[in-house]
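First, one chain by itself: the form predicted alone, in C-alpha cells.
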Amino acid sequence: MTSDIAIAGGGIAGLTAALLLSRAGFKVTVFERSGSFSEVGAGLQISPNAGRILDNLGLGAALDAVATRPTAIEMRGVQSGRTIVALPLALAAQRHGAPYRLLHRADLQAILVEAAEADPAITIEAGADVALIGEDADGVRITAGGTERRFDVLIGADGVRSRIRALVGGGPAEPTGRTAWRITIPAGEAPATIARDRVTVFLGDRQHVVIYPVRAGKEINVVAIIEEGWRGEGWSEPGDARHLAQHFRGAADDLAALIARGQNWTRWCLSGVDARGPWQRGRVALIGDAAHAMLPFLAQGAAMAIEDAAVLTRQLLRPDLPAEIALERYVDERRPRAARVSDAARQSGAIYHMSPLAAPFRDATMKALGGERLLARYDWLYGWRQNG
C-alpha cells in the first residue's frame, strides 16, 4: 500500500494535499523550491466547492478570522459605472452548505503552513528543488536539496511553471495574451462608492477589473485584466500606473480614481496549461496549476487545486489499487471537471471583454435573467462534491 508521499511545491495545492493525505494516514514530505513559504499574489476567492474541503480539515475558524463573506458579485460597466446585475452569493452559501470567502492569498498560505507544521506526519523542507532520478515497481527515486530519496509516489504541485510537468510529458505553459495588474490598498483609501461587502466587477472593452475586500475588510484587492502582448516571466513585475491608466481612459469616476490611487502596481502574464494534456505517468502525478492552470475569470484556480487534492487522497486510499492505477483513476475523475471549468472561465473572459457594439446585448441579457438565475447557472460549479 502507498504510505510515503513526496510533494513538490508548498503552495495551496501542495499544502492542502499534504494535510488531506496526512489525515488519511499517509506520511508526507513537502519540498518547496524557494527558501521560504511566501505566497505570491494578493486576493483569493474560495467558493463553496473548495470551502467545504477546508472546513472539513478544521480550518474554518482560522479562515473566518481573516476572510470576508461577500453578499454578492456585482457587475458594473467600466465607463458608465452603473450596476448591470448583482448575483446574491448568500444564496450560494445556503444552497451549497459552505460560505463563499474572500481573503488574502498569503493569509490562506499561512493557515495551511501552520496546520502542516503542527502535523507530525508532515515534513516540510524549504529550499529543496526536486528532480526525478528514476522509477520502478516499488516507487520513485528523487533528489531534493542535493540528497537522494525514495518515495512511493511523487506529486507535482509546483504551479503553472511546473518542472514536474515535463516528467509526465507535458509542455510549457502558454501565454494567453492577457495581463493581470494588481494592487492592494487600505480600505479607507478606496472611493466610498466601491462596496466593501461584495465582489465588484467592472466590464469593459477587452478589459475588466475585479475589486473586493481582503484581510477581514481592512484592505481592498484590485485586479485589472487587459489584453496586451506583454510576456514577462515574473510573478510580480513592477507595473507603470500611467500605462494602466491609458487603458481605462473614460472610466467611471470611482474606478478611475481607484486606478490612479495605486502607485505600486504589479503585473503578471496570464499563462495557461491545457487541462486535456498529460497529468500522470506511473507513480508521478500533477495537481493544481501544474496540471491545468486556467484563466482567473471564474476565480477557480485555487478551488480546483483543493478539489484535486481531495480526489487524489481518496483514490490513493483504495487498498485494492496499485499506486499507479490509483493515480490514473484520479486523473480520469478530475480531468473532465477541470477541462469544463477551464472552458467556462475562457467563455466568461469573452463575455467580460465584449466590444462596445456587443456589450449592450450582454448587459440586457444579464438584466433579463437577473442575479438569482445567473447564479443558479453555476450550481454545477459551487455544488460539487466528491464521488464515493
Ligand SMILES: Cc1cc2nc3c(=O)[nH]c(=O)nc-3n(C[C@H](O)[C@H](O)[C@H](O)COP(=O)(O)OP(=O)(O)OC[C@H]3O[C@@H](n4cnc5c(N)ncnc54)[C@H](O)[C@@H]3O)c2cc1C
Contents of the next structure:
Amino acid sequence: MTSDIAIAGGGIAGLTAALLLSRAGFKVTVFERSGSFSEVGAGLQISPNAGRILDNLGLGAALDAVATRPTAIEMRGVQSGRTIVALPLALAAQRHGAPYRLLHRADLQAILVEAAEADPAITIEAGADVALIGEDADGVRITAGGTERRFDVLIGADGVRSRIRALVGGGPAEPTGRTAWRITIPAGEAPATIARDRVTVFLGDRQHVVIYPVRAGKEINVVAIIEEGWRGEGWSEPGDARHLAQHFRGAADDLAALIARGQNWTRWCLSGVDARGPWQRGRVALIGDAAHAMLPFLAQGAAMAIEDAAVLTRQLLRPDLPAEIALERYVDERRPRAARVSDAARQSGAIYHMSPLAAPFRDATMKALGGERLLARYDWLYGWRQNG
Ligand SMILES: Cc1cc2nc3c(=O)[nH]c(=O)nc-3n(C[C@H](O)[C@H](O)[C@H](O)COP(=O)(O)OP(=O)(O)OC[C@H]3O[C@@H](n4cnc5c(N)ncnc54)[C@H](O)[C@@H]3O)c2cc1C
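Return the structure block for the form predicted in complex with the named molecule; the form predicted alone was the one displayed.
Next comes the full complex, this chain leading.
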C-alpha cells in the first residue's frame, strides 16, 4: 500500500499534487530545487476544467480575492486593431461548474504554498535537488539536498527541463521556434482602449499578443509570441524592447503604445515535450510540464498539470492496485487528453499566426460562426471531469 510519496518540484503541478494527495490520506514530501518559492512575474489563465479542482481543494475564495473573472476572450487584428470576434466567458461558471479566472502566477503559487504549509501531512523542503538512485519492489531511493531517502513513489513535477524525465526514458525538451515576451505593467499605464474586463488576443502574421488583467485588475499582463529561433545561453533572458517594437511596427495604435510602454521585457524560449513520450517507469511517474510541456496557445499547460494531479491521486488511492500499476493507469488515462490538448494548442497557433493572404478567410469564418459557437467548440476542454 502506497503511503509515503516524494514529489520533485514545487511548481503548480507539484504543489497541487501534494495538496490532493494529502487530502486523500497520503504522506507527502515536496522537494523544491530553488531555495525559495518564486514564480515568473507573469499572468496565468485558469480555465474551469482546472479551476474546479482548485475550488474542490477549498481554494476558491483565496483565488477570487486576487483574480479577475473575464467577460470574454476578444480577438482583434494586430494591424487593423478591429475586433474579429468575442467569445463570451461570463457564463463559464454556470456552464462548466467553475469560473474562468485570470491570475498573477505568484499569487497562485502563494495560495498553494500557504495551503501546503498549513497541512500537517505535507513536508516542504526548499533548496533540495532530487535525483533518483534506484528502485526495487518496495519503493524508490532518492537523494534530495545531498541526503539519501526512501519513498514508496516518486513523482517528477520538475518542469519542462525535467531530470526525472530521463529516468523514465524520455528525451530533452525541444525548442519550438517561437519566443514569448512577457511583462506586467500597472493597469493605469495601459492605453484606455485595452479592455480591462477580458482577455484580448491580437492576431498577426506569425505573431500574436495576449493581454489581460491580473492582481484583481491592478496590473495588466502582456505576452507577445513571435516565430523566431533561440540563440540565448539559457532559456530566458532580458528582452530588447526595440527588437520587439520592430516586430510590431505597423500595429494598431493602442497595441503599439502598449508594446512601447514596456521596458523590462523577459524573453523566453518556448520548448515542448511530446505528450506521447514516456511518462512512467515502475514507481516513478511525471506530471505537468515534465510530462507534456505544450505551446501556451490554449492557456492549458498549468491546467493540464492540475488535472494530472487529480487523476494521479485517484489512481493511487485504489486499494486493489500496486503502485506501479496505479501509475500506469494514471498515464493511460492522462496521455490521450494531454496529447489532444497539446495538438489543439499547436493548431490554435497556426490559426492565430496566419499569413495576410489567409487571415481574411479566418476572420470571416470566425465572424460567421460567432463567439458562442466558437466557445462551444471547446466544451470538451473546459467541461472535462474525472472518470470514476
Ligand atoms: C508564455 C506562457 C504562458 C502560459 N500561460 C498559461 C496559462 O495562461 N494557463 C495555463 O494553464 N498554463 C499556461 N502556461 C503553461 C504553464 O506555465 C506551465 O504549464 C506550468 O507552469 C507548469 O507547471 P509545472 O509545475 O509542471 O512546472 P514548473 O512551473 O516549471 O515547476 C517545476 C519546479 O520544479 C523545480 N525543479 C526542477 N528540477 C528539480 C529537481 N531536480 N529537484 C527538485 N525540484 C526541481 C523547479 O525549480 C520548479 O520550481 C504558459 C506558459 C508560457 C510559457
